[in-house]
Amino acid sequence: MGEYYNDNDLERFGEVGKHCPDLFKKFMDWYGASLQEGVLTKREKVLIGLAVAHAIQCPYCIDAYTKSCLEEGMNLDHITEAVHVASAIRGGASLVHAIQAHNTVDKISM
């Protein structure tokens, strides 16, 4: 069985916006506009698409930042210090979701 994700379709991103151009290009503008320098720089700026795009496990992402983070002059030891806070966080955002369970487990018991 291939691969699910392929690797030259992040290449294709744009043909995203063929069928609805004005929407898509809505989008770009605000997307380049958030990765302008602003109170942050661009390196802090990809290395938070970095860890979101891990913790929201897009390849094309991890992709597309993990290469943004090597031009802004990353390494290795940056990108993984990075996902290991982003998955801290989800970690730490499911288990508090535990609390659903305890609740509803009161309320039947009662």
Contents of the next structure:
Amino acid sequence: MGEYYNDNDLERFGEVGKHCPDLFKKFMDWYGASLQEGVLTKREKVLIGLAVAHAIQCPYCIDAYTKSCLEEGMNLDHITEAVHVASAIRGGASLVHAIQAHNTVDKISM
Amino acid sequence: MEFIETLKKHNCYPLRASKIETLQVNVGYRCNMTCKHCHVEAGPSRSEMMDLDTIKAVIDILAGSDIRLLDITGGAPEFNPHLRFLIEEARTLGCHVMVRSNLTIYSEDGMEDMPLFYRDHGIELVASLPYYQGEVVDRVRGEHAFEKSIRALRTLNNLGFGVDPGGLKLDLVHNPQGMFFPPCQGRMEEEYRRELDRRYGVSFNNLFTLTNMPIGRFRKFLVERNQLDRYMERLRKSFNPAAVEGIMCRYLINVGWDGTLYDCDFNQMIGLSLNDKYPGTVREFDTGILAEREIAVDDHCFGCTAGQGSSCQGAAA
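Can you switch from the form predicted on its own and show the form predicted together with the partner chain instead?
All chains and molecules follow, beginning with the one already shown.
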């Protein structure tokens, strides 16, 4: 399959808008607005972005939000802590489903 | 040249100096460090050094003009054997003197008393400290650089530098540790202040954030990683017309180690001298002609106009 993800592909994101341009524009406006400083600071927002990028394991987002974190003056300690939060929540989300397994055991057992 | 086209588009061309407030003098390229981001490509093997005759010509400029701010840079300026003479003469003339220091130089043999000399002459120090964390700084500046810098900052604080707003000034300089842009200057200053105090008990006056210029060692790094075009494109896209007003070349003139005049230290490093119609060396210096000169620009100038802007005094917009 060769290289499925390429460094330069993120810069080609705009090409997606060649089809369904109205929808793409709505997405871009929404994306841009959601990252503007609001009640949350820019720094908080890019950390959320980084954590989500790792939770969904998107290579483009990981590259982009790692750079954003550095441009907000953060370092590897900030970045690693955020990834731990994402990972812990992912892990916890699996683990908590043990309750469903236990419920199923109760349901089908005598 | 794209920078000129961009200036024209924003009605900023030709870019003109506003006033010469500062005489910035590069007294030599020799340095005890070989930092990865250094636009001068300074290091222990560099031999370019301003001689006494040129230093005297610089002093003549200060004596014969109303320029009252002398900004001394290098390399490590402390390696120039005439540095003390230059400072003493400039102070006698009533000039405010700023020295750009790498901090680690005070750990070198024979340099230990420089902080004391700076204190006795009321010098403002602008010191390079790319980050408040050792691991990050040493990666850019070399092994033990951070430890030596903290030791120097403690010495300077003990001498009264960077302790209170009205006292001896000690400013720090942050620059990104790679191919990305600097953070918001105000917020980074708060973070530096908090972290340097909490971790090391060190204080300072102001923090300046600088953009890495695509010249010198940083350019080589970009070329090696095949990222020069991408970085340049990002600088171009981040052009901020509001930053043009405050960029340093509009308020200073730069002197090379051999007495050649430049619009800034970056132009000096790429050999882009003043426009032909202006006096070219310290010996021909003429404030009247140079004050509103047309500034020589090239595409590296996008580095000073990107985002919040970048100047010798940090953010320009």
